[in-house]
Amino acid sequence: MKFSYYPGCTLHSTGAEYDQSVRAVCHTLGIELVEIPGWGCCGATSAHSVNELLAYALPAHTITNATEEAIAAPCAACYNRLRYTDVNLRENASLRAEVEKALDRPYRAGVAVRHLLDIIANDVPGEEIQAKLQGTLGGLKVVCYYGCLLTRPKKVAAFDDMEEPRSMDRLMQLCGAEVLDWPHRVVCCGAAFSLSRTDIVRHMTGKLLTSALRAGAEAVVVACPMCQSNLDLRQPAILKERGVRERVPAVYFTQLLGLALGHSAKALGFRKIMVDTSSLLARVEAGREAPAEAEG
């Protein structure tokens, strides 16, 4: 499989220990990732607040730059700003026509825009995920996180259930996860403010953290870099206000994926985690000697 990459200006910063993970574990998995030439910043969740056509713009210059018939983009705000601007390009030819004047060139209509997620756990047999694996998450307990714009709106982001998605949650246990059930799963981190109102960041991120530890996680499981970055450099900061002495690690599901797919802690980026990982990547350990058994 081969798609264009595109991994948007968090991957490639704060992110970058994302970027590492993905690269990893598509390697290891057949898939190959072009990187779109010359691609730019989605407009993230601000550039629709200033200028609609600017908001549409962004994206539609990344899309009409890839060479390959997919994208695959690893950052769920990234993801869904894409997918929203090609739905609306797709349906709207006056709004198309608008940003087609903007860019200077004809939209490339046609290529589908998807998120890594989707493309790992709907694209490549699970049988073939666990041939490769090199032994198990050792039963690790989770809490799978897909944020607020991973699986909406449903219009956009229409591989998964919009209100109860479960494919994170397959393919953790398929890695040999124990995958607890929580009910933060697809509320919103505050990621739009985390410069502007860190005190509701610190509220919302908050509630997912208690959470997380009243279902008993040992790791918080996310598919977004601003997710991420909010449940992990937050996170000591935002305990302390709620009296809480434990600590759970935000990792990408890719980091985990690549674990028991046999990469090194270092070559995952996990050095960048801030809250301490190092019971949960022994926990891998012990499990990496106990083979990987399918489910029935």
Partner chain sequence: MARIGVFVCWCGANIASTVDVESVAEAASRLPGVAFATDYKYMCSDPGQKAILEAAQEHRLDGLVVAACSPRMHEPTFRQVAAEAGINPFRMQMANIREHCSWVHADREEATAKALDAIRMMVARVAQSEPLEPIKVPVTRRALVIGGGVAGIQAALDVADGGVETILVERTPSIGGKMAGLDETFPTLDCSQCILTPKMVDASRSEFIKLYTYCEVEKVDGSVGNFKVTLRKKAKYVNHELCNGCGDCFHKCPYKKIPSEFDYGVGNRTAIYVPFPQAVPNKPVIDRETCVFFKTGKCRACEKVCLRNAIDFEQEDEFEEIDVGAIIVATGYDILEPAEMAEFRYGAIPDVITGLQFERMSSASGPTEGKIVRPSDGEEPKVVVFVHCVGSRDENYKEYCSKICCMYNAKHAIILKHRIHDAQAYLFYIDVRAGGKGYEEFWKRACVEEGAEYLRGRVSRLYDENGKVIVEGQDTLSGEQVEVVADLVVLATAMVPAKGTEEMARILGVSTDKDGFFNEAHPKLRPVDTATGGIFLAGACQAPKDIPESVAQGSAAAAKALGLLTKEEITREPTVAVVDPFICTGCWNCVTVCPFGAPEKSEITMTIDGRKVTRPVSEINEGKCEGCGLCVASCPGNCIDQRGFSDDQVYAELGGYLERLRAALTHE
Contents of the next structure:
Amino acid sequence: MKFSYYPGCTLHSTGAEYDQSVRAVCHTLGIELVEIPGWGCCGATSAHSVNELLAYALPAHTITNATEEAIAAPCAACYNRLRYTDVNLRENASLRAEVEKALDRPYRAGVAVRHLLDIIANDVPGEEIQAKLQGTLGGLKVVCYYGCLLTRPKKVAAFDDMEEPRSMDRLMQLCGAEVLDWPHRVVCCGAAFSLSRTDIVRHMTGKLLTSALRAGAEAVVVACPMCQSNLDLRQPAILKERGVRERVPAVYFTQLLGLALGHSAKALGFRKIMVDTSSLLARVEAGREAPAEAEG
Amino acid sequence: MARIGVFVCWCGANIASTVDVESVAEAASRLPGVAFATDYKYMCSDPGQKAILEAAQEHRLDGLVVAACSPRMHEPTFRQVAAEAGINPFRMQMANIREHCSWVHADREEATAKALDAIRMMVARVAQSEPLEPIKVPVTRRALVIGGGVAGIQAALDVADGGVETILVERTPSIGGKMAGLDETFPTLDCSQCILTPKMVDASRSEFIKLYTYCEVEKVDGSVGNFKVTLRKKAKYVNHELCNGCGDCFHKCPYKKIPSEFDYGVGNRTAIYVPFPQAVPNKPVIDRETCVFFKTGKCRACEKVCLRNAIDFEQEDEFEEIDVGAIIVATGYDILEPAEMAEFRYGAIPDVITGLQFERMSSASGPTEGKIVRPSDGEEPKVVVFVHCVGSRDENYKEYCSKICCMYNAKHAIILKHRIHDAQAYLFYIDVRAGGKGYEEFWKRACVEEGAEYLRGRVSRLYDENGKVIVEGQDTLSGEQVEVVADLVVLATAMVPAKGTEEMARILGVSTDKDGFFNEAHPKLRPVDTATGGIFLAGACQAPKDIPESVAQGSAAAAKALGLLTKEEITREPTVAVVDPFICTGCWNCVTVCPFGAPEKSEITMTIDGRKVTRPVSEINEGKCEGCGLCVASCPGNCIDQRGFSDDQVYAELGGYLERLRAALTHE
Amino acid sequence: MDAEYYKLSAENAAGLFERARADYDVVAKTRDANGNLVYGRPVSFEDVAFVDEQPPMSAKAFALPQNETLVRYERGGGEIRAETPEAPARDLLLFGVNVCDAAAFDIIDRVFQWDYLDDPYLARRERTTQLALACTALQRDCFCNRISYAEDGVDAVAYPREGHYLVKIQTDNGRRLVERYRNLFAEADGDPETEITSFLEKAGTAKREPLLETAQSGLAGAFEHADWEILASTCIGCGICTYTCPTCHCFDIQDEGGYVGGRRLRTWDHCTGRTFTAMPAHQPRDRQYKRYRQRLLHKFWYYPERFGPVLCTGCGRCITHCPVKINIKELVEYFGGLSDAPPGGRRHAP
Amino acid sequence: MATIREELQAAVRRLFEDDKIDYFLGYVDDYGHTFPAILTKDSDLSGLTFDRKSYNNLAAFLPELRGSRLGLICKQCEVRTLNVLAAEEQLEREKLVVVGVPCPAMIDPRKLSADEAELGSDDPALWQEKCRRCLERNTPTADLFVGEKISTPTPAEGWPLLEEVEAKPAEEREAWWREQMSLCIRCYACRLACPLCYCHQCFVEDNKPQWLDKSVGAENNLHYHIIRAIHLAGRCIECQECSRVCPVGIPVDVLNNVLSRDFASRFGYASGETAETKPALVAYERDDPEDFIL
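So that was the form predicted on its own. Now I'd like the form predicted in complex with its partner chain, please.
Whole complex next, starting from this chain.
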């Protein structure tokens, strides 16, 4: 399997640990990633609130630069923007013409835009992953957090159930985690308001964190660097404000999968997570010593 | 050469103000095959018709073209005139120069030319048309009603009232349908059972109605006037001839914890059961799936206690073939399974219920005897959230409006207030649709008099926290996100076609719409007909409906059925497909594509070179053909023609259209 | 006339071609865009194919085209104008065509001037000159050696010799050709008839008894023969044999067009087809083998009975191109009593 | 070891002796050709054979013999013909004895020089196009297999002419087809050799209304071939008889198979895979949208 890899701005900066773990996991699973030459901004929040044409042209530029038949995007926001652009440019000829004029070259329709979670959960056979496991996550209690952009809107993004996605759950179960049910798997974290309206983010992320803790989670598993940073960076302040003493680290699904596949915590960038992950890593270490009995 | 008369109508000013009718008539008189042409103010009026009759005689006409309005309007009128004039009615065609011409154009010159085009086309077509005779089919004077809900019951009662034998088939153990389980009904708050049960009893007692409960339609053959229907009478394991409905059996049944279908799981039933105390027939059946005797071979408690020896474990499904002339389909609705919509966490949170479950709870004859409680702990709820449009008006689930939810949510809010005076109802709505008589006043009453809190916005998510249900949603009037901490949440889930509707459609050979409801023949003018002759629709199987609408449709379908069944024989349009057996290869593509089952597999034996050769061919059952033309189009060998729309006629018609172009090319 | 003999050197053959192109519409064997051999109008001598092989379509179309407009009409300005296409503007020279193709014209001329003079056909024929080229060897499916008529009516036949052609002139028309380009031709020396006879012997095209003409009386008694059904039922009723045949000449008259304008035309038709004569009446032969039998008997019984020659030059196209390889020669022999065993089995007796 | 000729003759003789069939459809050779023959129990079977010139798809003769019990030789590539005919209700399968043979690949008569010396050659360059891509040379689904099973060589990829035509820009492609069609003499051999063109009356024969002028010409010829191709769309099984029989060498099979490829790529559909595979254009599912029927 070979994909054009679109890290997006975050994975080259604040989300470096996501990039690290993605590359490690893909390498082990035999997924070849070829970084898109000259990729640019996905257009995220700012572009589509400022200029519609720009919001299409930016992702169209990146898609057109792709060298492979399909793009793997690990960031949910990037994924959503690229996907949204592709769907609209395919359906709307006049928009496409406008965008092509802006790009000054034809748009490359037909490149599949995929989120990395979709690729790992749906393209790699479970048995294959299981065969490569170096241990289990030792029954680590996790909640899977998909965020608001990964599966919505249905017409654009749904590779899984829009309201009740399960692909990450299955992947984590495969790695030997105990996946807990919780009602907030697709609720927004506040996203880019992180900078402009922290009050909103504190409110929304606060609800997520208390819900995860109420469910008994030892980790919130995420698939988006934006979600991760809101859940991680702001966690101490938010929970303190709510008078909650427990903490729950927000880790990438690739980090946990990486641990199960035998990569070291260091190689997976665990150090860059603010909330203390030592007990989590200890749990996993214990699991790794136990013989591999991951459930199917 | 044909002798066709052309009659151009002014339709008052409707046509004449845009089309130069006089010059059109003058030009028409010079067309090949036209023996006479004239114009008149109102062709459909008595003098107009007389003019046609006189011209037909004077000019020995053998075909008519009436250039006037849509054939939907007056085709029967002018066919009648043709018949009176001794001209085959199918050699009369209407050129629609009103809807297709004067009403949609402003340019007088262009409209006039187009009117003449239309006439030229019809003249060419009439010149090519064969005289046709209507097809006559004798009628079996018996009706079948499928589905014993209120629509089906009403339809059966009305057909029976016309003195026609009616067979009412219901697949559950009792008639009554969804309505039998409702509490009070909007907007009058009269008790549902009080108004329905007398009708149920009437249906069971009518000398003209044969009631088949626990029975399903297996197969339908034949066509309008003469259907052959196979019924599967499911084994009840109770001999209803012997049973007197004393109820000893189900009181003794040791298995009492089976979720009751009638109560939507709010209450329980036994393995041998009557679905509800007022059931008709009020005699039990044994549910083979849950009866322990069928699982283990032990128990027979009901058999032991039955003094009339009515229990019969040996019973098997029986099949019965009946002949009927008309079928009324009233198979009703189900609700969209709310568990499919994960955001409402139905099933995961016990205090999230559906509107139908609320009905059973608030019904005095229901499992809680009218007491509204939280399923989780049996406590009285003080804060109840009602969610409108759960799965309806939602592009992710069902795009249509389920129509009745606004009203029953208001009703539930009122009932809540009546039963628990200090309770508070919150209703999340998109907008309130209250279009029926007394409906607007009713929801206003809930809002103003009963203090229900209406929040204009949708619910995004439910979750449980500390024994309460947190309802997150939006109030679009204030622009705020709201959060209600509720004791009970009631979901107004979308109405969907009853389970098995698709299969029923296949059996009946009628079509369904994109949402799976049965398709009516015309959304406005033939709302209770299907495209298949002799099959009619009543109630929510056609679209979401409330009780008055369902009843009205039941009566309407009955009237349509009676109209058919009171005739000795019916005549059908002769514009049916016809196969040329000499060139038919018997590939039976037509059999595959026909939605009405009209082409039938047949054989032809020919003597070729002294040798008898038998070949498969297709043959059209004229009684079933609806004249849609699908078989004509799908026939690879062009062996099927449609009477009245033959290739020759269509070709000629096209030629008539092209004439103006030809004239332009040749400067004539 | 008595035959005359000339020598045409290879060099002068090229000169003849070039000079004739100025005076005639010259048709010769050449290759089309797909590389297939056809009768066409090569523009230079190099493009002319001098091979024994026959193009799939015979030269008949140059006198009897597959579509021939008989009358054309046009409507406009309130009147209808009709016109008959004019006769061909140029003389036609069939240069180096196979003898079997050239010979066919004389055979079918008889039907086109029998009781009704077919003007369009005869106009073309009058302006046609044939300079045929004799084959060096009999091809797989050919049987001109079994038909006596093959070359009598051909204007001129060229026999390839070492470095030159021996040209035999058989008609006045042929003599006119030689006279026109007299300086290119030399008198033949020696005994040309003997030379030709030995050429034919060597090529295998010399006439061999019993000639198929003698099958006529046998065929007359075999109409009801039971084997027709078995042997001719593989015929699929396509028109290949008749369309490629140099002597088949059945046609249909069709009107095309409509109100604005159109034409009446003659198109080839064929008796082996399901719809032959269906327009004016019906196809009287209800099974395919009967239609095939009709074609065979027409060629070898009815036509010679009425017009003299058999309606066949033995070119063998109908065998080569037949999708099911029905062999008319073998069937004539079998049903005409010249052979005892039907085709398809005799060579492999157990 | 018995030759295929001997084995076939013995097998067919047995079928007649055991009164299993009334007719046998096979190939016989004589006068330098191999050609189809209809044999009865009284026929001389000595010509019966199967060789590299046994081109014809014998299923084309089934309508002529309808009603009789038949044996016929069927190459594996032609089995799909029987499946399509069965799916279209044209086959009395129970009256048929399908005789399978090991197929040595058919020689393309157009690639063969006059002396036919290469007839024994195993050079795929001399084979018919379909034989280059042959997936199975024996007939595993036959009722009766005659001869020694042979191995199937690795099939060639692609179809050079078809791909060359497809690669042309649309206008050039149209011009190319028009040129090819201008050669057509409308003998209709392509239609008549095609086992799936079994209509009792072809649209070209209709005259009331007359869909197509009788005169030949690029336009009319193209009209004929396109309509035939559309009638075969999703049905053609690539026996290539249309192309082989064409006296003027038009690659009719290419036209039909461009459509087959479309069916394969758009519907994932190959005609005649089983006797139940309905032709794609009349395959009908309950959930097909039918909003247009009022």
